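Just one chain follows, in the form predicted on its own, and it is written as structure tokens.
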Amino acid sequence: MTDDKDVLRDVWFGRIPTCFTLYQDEITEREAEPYYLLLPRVSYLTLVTDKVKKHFQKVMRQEDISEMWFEYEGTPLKWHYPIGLLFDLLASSSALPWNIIVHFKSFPEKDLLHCPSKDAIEAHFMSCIKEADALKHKSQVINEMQKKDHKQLWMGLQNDRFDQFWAINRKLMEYPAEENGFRYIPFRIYQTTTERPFIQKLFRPVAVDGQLQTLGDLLREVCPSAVAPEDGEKKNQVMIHGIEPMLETPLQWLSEHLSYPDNFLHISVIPQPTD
């Protein structure tokens, strides 16, 4: 892969200042102070909120505590979506810190998966990596790795170790020199304006004529509503990791540098904020 290591570091160390507040109807023995945390964009809510849980449980009775879950402005937050994706999709136009409400009761079964343990997060994370490698390399790279390599990817994410993670992940970002890119690009496009969870299709990084396909090419083919017509006004923002990449950016470069640790490009299409 092309070596823009600074980009990889900037993506990995992206943080969102967040204020966690206990839901007003939770029963407490004394007032629950808000809890502030810098959330890593590339991680998962249930992986980095043990401190939040401990903080609020100090003011609650054991019998009033069941599985912790989070919401933002009435929307339950899916723990199996990366934190940066949740923020871009739901809160990118709001002021910081990101205000998240913490619940210990009334788990929204229809909206959220249960997260009984860190093992559930690891299983989800590894299944995404395997799916991404099936698209990129017909699963050859991930299948050739040893169990300890898989574990190192997970431990690197869990413990926020950039070098530990990328020592293995770089192998998942390589491709034969004669091919100019991966077989298909692992991506998911999310929109708040539709019931469909996300768009995911087979899309090659290199066109039949050998030209590199761009982010704009992808959007025009699979989500045309995201791109403004040439003579029309811009109605949407297309965000990855809190930035709007230029539509001319080659998809292969984006896949190598702006994918989340699960090896997917998580692309948010959100309505253009009206200032």
The other form holds:
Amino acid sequence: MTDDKDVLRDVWFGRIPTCFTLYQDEITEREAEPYYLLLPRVSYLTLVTDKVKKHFQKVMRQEDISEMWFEYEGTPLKWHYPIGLLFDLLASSSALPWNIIVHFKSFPEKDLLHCPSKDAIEAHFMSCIKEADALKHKSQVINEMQKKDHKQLWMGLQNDRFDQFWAINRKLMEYPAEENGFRYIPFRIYQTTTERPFIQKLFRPVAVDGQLQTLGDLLREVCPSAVAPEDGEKKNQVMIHGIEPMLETPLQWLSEHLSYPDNFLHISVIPQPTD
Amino acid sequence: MHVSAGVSVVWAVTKDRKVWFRRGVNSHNPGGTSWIEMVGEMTMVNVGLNDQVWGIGAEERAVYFRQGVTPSELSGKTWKAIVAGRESDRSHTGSSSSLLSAGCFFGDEVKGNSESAPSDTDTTSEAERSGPEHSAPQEPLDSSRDHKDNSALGPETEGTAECILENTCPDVEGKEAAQASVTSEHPNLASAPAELPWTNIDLKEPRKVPSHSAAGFAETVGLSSLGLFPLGLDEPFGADDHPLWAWVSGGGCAVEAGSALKWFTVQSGLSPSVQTLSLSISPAQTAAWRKQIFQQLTERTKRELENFRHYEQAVEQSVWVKTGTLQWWCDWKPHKWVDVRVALEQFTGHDGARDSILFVYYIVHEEKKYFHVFLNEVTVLVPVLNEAKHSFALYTAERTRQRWPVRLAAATEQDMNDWLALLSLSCCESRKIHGRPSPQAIWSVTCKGDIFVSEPSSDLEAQDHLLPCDQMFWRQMGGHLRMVEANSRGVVWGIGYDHTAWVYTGGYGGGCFQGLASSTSNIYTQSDVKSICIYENQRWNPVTGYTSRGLPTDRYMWSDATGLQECTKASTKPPSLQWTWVSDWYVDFSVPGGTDQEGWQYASDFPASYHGYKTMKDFVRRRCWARKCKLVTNGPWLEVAPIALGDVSIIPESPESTDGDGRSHNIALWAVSDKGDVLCRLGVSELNPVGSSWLHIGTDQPFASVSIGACYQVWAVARDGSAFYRGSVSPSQPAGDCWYHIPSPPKQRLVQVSVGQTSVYALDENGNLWYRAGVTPSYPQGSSWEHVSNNVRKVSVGPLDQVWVIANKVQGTHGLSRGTVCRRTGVQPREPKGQGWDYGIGGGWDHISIRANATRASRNVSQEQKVPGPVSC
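With the form predicted on its own already on screen, would you show the form predicted in complex with its partner chain?
Below is the whole assembly, all chains and molecules, this chain first.
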């Protein structure tokens, strides 16, 4: 018998085997070997690639090095999206390991944010958590926390410490006993087929009639194109953390168990693989 | 046959009484997606407000409510029978935790009666005064002669009627029950059995009045003195007034999802059938979407990690430190509590697994010092019985050998629980132990009532290079029990100090383990009650009569049972801070030996054997004062109402026997009620570990202990100290046919029996362990008792015929421990008695069940098969 707590653990310890290759046009002093890493799905690219940077810098001249960025099959990878989301959205149908190209030149200014330091990631991460709590609890929980609790959330993510993170995050996942869930569910729906970066709307976990809303209810309301019509062929995969939860899954449960550390449900809608 | 629809659900009953749940019904898709078969059989179901579900059980025709129906889990969790009536105040027969009597160490000599020196001519020992029953042949340890003695006794045909306590299906069991009669269990063993009508079946037998004959009853297993409190004895217990329900409608009853209902508490005046309904503990997580998420996550981990484990982790391991202030029982003399700083440093490995070191900083002679413990070397963290401090002990294998754990105490209960939970989690993580224990797990209970479980490694029962049992890792489960019994199919039952029976729900955590260390579901509130006894002692004075002024050499005038400790009403506290008093002090009239009108027991001098009347030779007297205390906790346990139990045994099964069809048959479970009735539980299975109903097995005297072996050999011990073998027990005849009386070893009264694959072991009240020799398939009663060891407090024989005990006393290099888990070494098919003892965790352990562990090193299986044991299944 599996317990709901195991889901948290499985989500946290999700890893994507990745092969980093230096972009062919980068100038090197000797040949750059590919670099292999297990990336935590719940973390951010620029937070976990110090080793990659060090590896490739060894074969490059100092003057050729500027800010490192990543690309997969021509798409620059946004460091401020969680790694698992990037993979699900762009690469889930391709074979493992995930082949990421590493660049040190020609930073794509219009596609990517700069990431000057880890502080930028922390600021982004904390602002996501605060936004999520604003949706869930009118910011009451996050505002009641002390500075050190905020720090513990961040340190937990940075150091990949499940317990450290969840000791605090637990409080963000609570809701008043008299209600059946959060005020609104913090979610973002991503599609590769549209220009729009993501869909984010206000959506309550409990319907007016007291019925718990499901993943299917959410999609039908905010992203109807993602759901197949009653008898239609399934055209899209709805993916969170590399799995496709059933549309009957209650949204509140998903929010509590399958949210990323930033407290958002990052949902990828991707075309059903043809094979 | 029947269908009922709610807002988002449709429930249906088919002709074969199976219950079906329609999944995926909602306003968008009113037809739903598929049928799911639910556990349980019903004649009808009805969906009420909030999609709550009601039903009528197919077999016992009781009203059921579907518990755990919530908007996110419309199928609910389990059927619960609704019980009407007043709140029951079951007899809280308590016990005194005073069995820490000094025994001697393991040895080959037979240990005699504890109150007098062991000697062959000792005719004053209680064992010989306990009535005619005891004049059964005192066999010498000579097997040929013994054989004759036993066969001469033959099967006892009286008192063997068994009745199904379930009277709800008049067409089948009712007739049987109506015709059946049982032999009364008169307290006077010598009296002729009287026939009583079925309705007075002796589950609530007439209480033994404190009288002379009470001396004949042995102290029962372990710490408890059974049935000593005259409470709840006259509860009506009619078997025939349970209504057979035909229809239920829940449409007028609004039940909020998740609200606590009080309909399921079993009440005193109920008929047995309602009390023994089959409440299946279905896996709580039954919703399909949830299962699918679990399954997909597992597949994802496999897909994304399996071939890539050699990749480097992106995030390097790091150190996290938790610090705090505790007290430490210092290692040097004089031992005392000293303030220490502690720091737990955790290192995360690449696979997310962790290792931790606990540092303890102390100051001695103004010099700062520290010691440290690697948590992956810790074998157990155990709360310590302490009436004043929140303390716990930390053992490693080495400290187990020394009998000197690290003892730490926290300022508050919360503080201790935080540390215990954190340290325990760290230990489990460094050993990669997580979630529910395996079905093969070894369970044990400490004298504090805390429950521990250990995962057996395959070399635990190996023939050679076996794992020393001081290296076993024990982790705590929530809850509070006096004993726990398990079998290898995951069925685990426990009994509380108040004799309440509990069944394990498959959860983990509870108690002090909250948050991540605990499962989300299957944790329930659990309470326990026990009595604390102190003694008022007086000496005869020719002038003033009995006074509370003793001789200068006398024991304290208010003392414990041994007289060594002063215990006054005011100074005596509940055993630990977890307990609170729930009654005032009262005189206990039901102590062994009997009392006079005021509860006094007389003797010529302290310490001696006491009797309940004054004679010219009596110069001292004592009386027992008792006070009840109660503990409330939680854990993965559900009450099995209503019958209070004294002992329970579940059939041990070896992996071979569970192949193929083996899994389909029910699991045999026998028990002895706190009144001494022998019971057999029907309908126990992996999916329904609580079973369905009790079958009463007639006896002509109260029993104390029962054990069922792997081949359905049922052995039991009566309160008079003799043993019984139950003939013809089989899956098709779960109750067997009759009892065969087996005399106890000479001058000894047995208190416990345990049967493994073929081996039968029994324990007497003086701590002697006996092996039953001469057991063969054609003569399962065996021929004689062979002495194995003394110094034993509890025995558990497993499905590999392995023998584990709780030893009374074990000496380590630094200290002595009472109540230590020990394994018999050198046990082999040709040498079932083994050779020596291997010492494990202790002291303070009270109970062990190794009956679930059928795990053995694989090469030994083949050896085993070449040399079949004396009984072949």
